[in-house]
Amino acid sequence: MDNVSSKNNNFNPTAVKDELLKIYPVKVLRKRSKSIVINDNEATPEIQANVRTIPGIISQRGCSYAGCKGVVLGPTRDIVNLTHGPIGCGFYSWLTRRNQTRPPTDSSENYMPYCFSTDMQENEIVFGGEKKLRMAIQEAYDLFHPKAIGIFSTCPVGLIGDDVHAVAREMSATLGINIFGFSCEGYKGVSQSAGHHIANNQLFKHVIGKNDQKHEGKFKINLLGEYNIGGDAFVIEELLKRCGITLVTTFSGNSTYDQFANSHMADLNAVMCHRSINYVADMIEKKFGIPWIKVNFIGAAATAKALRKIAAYFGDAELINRVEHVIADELEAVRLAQEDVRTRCAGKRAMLFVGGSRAHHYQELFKEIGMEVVAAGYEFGHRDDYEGRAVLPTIKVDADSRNIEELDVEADPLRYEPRRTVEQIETLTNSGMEFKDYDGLMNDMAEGSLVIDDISHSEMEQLIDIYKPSVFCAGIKEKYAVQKMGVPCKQLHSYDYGGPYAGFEGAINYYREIDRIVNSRVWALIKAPWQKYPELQACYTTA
């Protein structure tokens, strides 16, 4: 390991990569080598992503069910999300991401505090669980009378062949409400990314477009890929309101069934987490004519850029002026917080290994306080999340991807209405507006930094040992292993007990929390006494 860094901490990324890989057998080394690349700002390297984790390697990834139920549908408050499977699957996907919601009144529907499950036992796994599923749907309906029920398949359901879609159709006809199923068995796909796709397909087929109510307001948008962890969506909602922008729905933070059903009435889709939901943006554009742009509300500069991008799309002078006033009102507090925190954080190192776009977006916040991100990667990213959407035509469709249904979407004969003409889109594009585009994580990372897809536990420990980062950002599975190494771990799936971190207000929260974390002296006390002060050892001599 001596050759990985010089005395002034200038790391040799090639040597670091070799160090991470040398523990593996030759066959595994060859495969993992393609998922660990050294960033090159001149020629973006190709990374291997969205492939199966090698058996025996401890992965950060979640399953398809987790992506479908836990990520996409979990933050919706008035759909009963019923897990068809063993109780453990329902329990461990129940509010563990700290999704928040604000019903308009105390008596409004809010099923998020409940955990609905058929609690399958050995008997159902042997003889089938459809009867028990019907009973569970009836019981949920009798208790709550919801507008909709979603049924989520777990691994045993796929193995025994329960037809959740047939049960959903039958019970929907009986009860007169919208009931739909998700074939999101945990083993489908290579990660939770497959579950996102399955969830979005079913929302598009069964919910979006069912409510044609028109909204007041000149500037109507949907926000996609924002899940209101720690209250992020509340901050963004308030910010948009101050700017005079009407938020029709968020997929799916602080959301409701009716908002989803009405989302086709917006005039623009703004996509936050590209990985989890670009499918919905594409399908809504094809069917209803609503363009989509990529935005990011994580980081003060990124938030200002996102607001300006939305305002530029509508091209209204009054809106553009109002957005600039809101940004100006917020930036002074941000600047003061940055100046203060930078004095203690600048130059420190961070690593981010979290899902979706978070390993990309949160680099904005670290840069704003002068910290260096030396390594990053996704749990369930695809090549375009790393290299940008320009590589989409070159990505091979493998058997795992073919396992996920692709919907054949066409323009709605009655409701397709292009929100912008071809000429308007061309004018906006020529002025710098990027539609349906995303640069990818590598574009914003420093030259020579390490980019690692589906990092293994072994690689994570070696990275920490070599770089000794001031903070490691990951999830609950990594948190305590990292902290036992004397390095603080900030969870970016659930935010631990912190947040919100979105918008200007959230950025200030994050600066201060990272300042507290990386400058706490407690991490220096993690070493056991015998590691810090080795005992004198002796042995018998035969002389």
Partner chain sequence: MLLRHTPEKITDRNSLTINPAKTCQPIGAMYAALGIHGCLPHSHGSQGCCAYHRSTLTRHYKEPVMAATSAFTEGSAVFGGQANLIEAFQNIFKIYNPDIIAVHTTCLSETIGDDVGQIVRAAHDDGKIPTGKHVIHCNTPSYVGSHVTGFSNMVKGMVNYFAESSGRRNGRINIIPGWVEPSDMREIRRLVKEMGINPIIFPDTSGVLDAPQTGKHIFYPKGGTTVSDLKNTGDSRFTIALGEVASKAAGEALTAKCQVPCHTLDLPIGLEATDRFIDMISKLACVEVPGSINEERGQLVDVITDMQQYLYGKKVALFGDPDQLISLTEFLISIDMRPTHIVTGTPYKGFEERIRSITKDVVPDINIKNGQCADMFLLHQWIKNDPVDLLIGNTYGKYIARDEDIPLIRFGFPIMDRIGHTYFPSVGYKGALRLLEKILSAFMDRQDRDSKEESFELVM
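The structure above corresponds to the form predicted on its own; please provide the structure of the form predicted together with its partner chain.
What comes next is one chain alone, with no partners or other molecules.
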């Protein structure tokens, strides 16, 4: 491995790539080779992403159901989320994504601590499960009288042909509440990403636009792709409030059914996790005329930038002024924390292999404390998440993506109302505002860093072996394997039960968290004193 790294830590990425690949059988090597690229800031290389996981490869990925039920609908407190299938899927997605929420009163609806399942048995697999589903919906209704019920299909449901949508329509008519189904069987698509798309489509078809109630606020936005892990949404909500910005809906952190139904009444969609939700942003724009911009509330500088971007969109002097005040209020504490943490963290290396935007967003936080991200990649990203949205037209649609419904959206004949005129959009664009755009991960990574899509376990271990990073960011499945290698692992799905990390307050939390992690004493204690000096010294006894 001598050519992989030299003593002064100048890594040779081409040699590293070869090293990662050489264990593979030829067919696998050929495929993985296209998903491992060396970043080139002059000419963004093409990466292979959103393609099938190779059978037998230990991957970080989950399934469509997890993306639909777990990620997108999970954080919504007042929808009864009913899993139609054997018990496992419902069980595993029960509270494990840390979906925090704040019901306004002690008696307000909150079904998040509950797991609802039809617990399908062999009998239903053979004779069909629609009858049981119908009865389960009735029983849920009788017990809770929720305003909406979502039904989530698991693998066998699709195979035996249960029509969850028909059952939903029928029961909706009988009970007079909104009931909708999701065909998010685990085998759909190639990762969680398919599930996000399916979730968004159904929310768009069945919920968004159902409530035309007007809001008082002058500056009304929706926040898209923020899932309130570790209380992130609470921080952002507070920040927006202080700036005088009205948050109509968050998709879907700390959210409610009525907020979704009302989201078309906002004047701007601000998109956090582009990957999971760009579909909704596009569809709302087409149907209701609300423009969208990409924002990021992870990192202090990014947060300031996001707030300024929103203010610039509305172009109101008072708002711009208030935003500047809030930023100024916060930045001093941020600066002090950065200076302090930098003294212990600067120059250290991090790797991020997680999610479909966190591996990008969290790089800001590392940069702010002087750490270098040497390798990163997404678990369920698409090419545009790496290369930027400009590559969208060149992405080949394969069979797995074609199986996910694309909605044909048209302007709503009554409610389509462009929030900005063509001229206004042009003026804003000329002044630097980017609408419907997103820079990919590669744009923000250093020349020669490694970008790897759907990293496998063996690639991960070798990367750690070669680069010896100070921290590796991944999920629970990777955590303890990484740590057994003597490298701390920070979970960026669950935040290791820490957080919030969004906004200014969150950034400070994160700096301190990374400081603690990379400087913890325990990593130096792994070897016992007698294991550090293998050569035995002669000892003399008087016996």
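Nothing here was measured: the structure is a model prediction, and the numbers come from that model. Basically, rigid core = biggest C-alpha set you can superpose within 1.5 Å across the two forms. Residue numbers count along the first chain shown, from 1.
Once the rigid core is used as the reference frame, the Cα position of residue 527 differs between the two forms by 2 Å or more.
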